[in-house]
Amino acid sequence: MTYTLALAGNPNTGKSTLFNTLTGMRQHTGNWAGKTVVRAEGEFTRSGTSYRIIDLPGTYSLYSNSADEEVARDYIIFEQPDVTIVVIDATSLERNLNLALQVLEMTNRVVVCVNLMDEAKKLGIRIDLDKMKKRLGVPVVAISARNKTGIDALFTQVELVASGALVPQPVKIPYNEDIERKIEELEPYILETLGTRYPTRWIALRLLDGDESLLQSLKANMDALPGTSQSSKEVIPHGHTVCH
């Protein structure tokens, strides 16, 4: 069995360094279908487990502000990798966590990877990984991709999530009363139309934001919808558990 991984993160977080460390020469590049955005993909094996990994474009958000953001967003939502590894810069946590929280609204199959810990240490920055893990509700692992440290610990968590042995319960981000009421009104219609394959709360938020690009992507993927309620990659609503 081969697990599929996605690497997400802001530009210059060391995401591609981690990709190169994992795949070595077993990687290839091209363009995403219909886009001029470069697609990097590779394969590797760790501890007897095979992985296919896609290095998503570096972005600061997953809205529809650019082709890069649309590519990264659509891959996580529609291709549904077994695990999305969100690489964040330990020296710039506040900015990087913005993207991480957006990914957590889209999928629970996430491992947060805090890179550049060596640089943070030089700057006197201390990061409480246990507290981050509790607040985010997903595994959080510190690495230095450049020095190839922390990779084994990262893949211990990746394999747990990929295999279903660990089912993360991401933090539910609260919005104001008016938005929460509108989300509650929209979710039943989204569930009826799209089934359980996609995160209804996140889609409701994007619809409320008038995301026309997402609507177009949803229409383009409608053919894949029949029977999706039985998908083994079913997104787990907050407050519920699913046995994989």
The other form holds:
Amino acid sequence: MTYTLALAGNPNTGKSTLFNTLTGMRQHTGNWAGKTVVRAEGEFTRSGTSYRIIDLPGTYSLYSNSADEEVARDYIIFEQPDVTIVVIDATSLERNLNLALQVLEMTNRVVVCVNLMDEAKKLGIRIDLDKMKKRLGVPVVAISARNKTGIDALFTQVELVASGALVPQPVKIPYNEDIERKIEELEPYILETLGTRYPTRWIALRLLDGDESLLQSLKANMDALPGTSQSSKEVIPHGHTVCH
Amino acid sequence: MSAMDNALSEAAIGSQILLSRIEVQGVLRRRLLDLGFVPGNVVEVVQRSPLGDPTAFRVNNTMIALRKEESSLIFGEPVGGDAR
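Swap state to the form predicted in complex with its partner chain from the form predicted on its own:
Every chain and every other molecule in the complex is listed next, the one we just looked at coming first.
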């Protein structure tokens, strides 16, 4: 059993430092299919569990439709890694949490990893990790990628989420009445067309946003795999009927 | 919100502006929002380039330069004294 992890985060948060610490020499780099965006992936084993990890491009957002952001968004939505680790910069929480919240709308399988805590301390910034954890609804761990501290604590949480022993309940971001009503209207159609393999609420929000690039990716993805790797989730209901 | 707000392109160097409206549209609007140009946020006008454009703004602890094309579509009011 190998778990797949994705590393997401703003540029310059120490994402790649963490990636290099974890993978050491066992990494390959290339480009994402059809894009001139560097793709780095690697493998490693920790406490007897093996992992494959993808370093997503560093971005401030997943919606501006630059090549970097499309790559990161499509990976989280279509490849559905077992855990997405969102690395955030403790010295600039507000901007970093923007991306973290975007990821939390896409998947609940998230561990938030606060890096550069020592830098923040120097600037007099104190971060209440417990409060962050409560507000976000996912595990929050402090690390120093440079000094290689906190990595064990991070992987305790990663393993819990990957194995399904911990199912995070991320905060649901409420929108205004108009938008909420439209989400409600759209959701049945999305469920009918796509089933439950994608986060329905998130797709509804993208449709309301008029996100053409997501629609194109969605179409390409559905044409490419008519129920191959993604079909495992649809098998479950059949299993249930057999049991009865 | 208020009729007193001014475009960011008109704000004095060194002033702090409480943002009220972002009238930029499309993909660029999204980008500006992601970077912290959000109503309710305060940006500092740091410096203007010698030719008057672009202007550097500090938002969320990060310096960002915008041309008049964009900054004239972002509105807010000065905070912390009469900077204008």
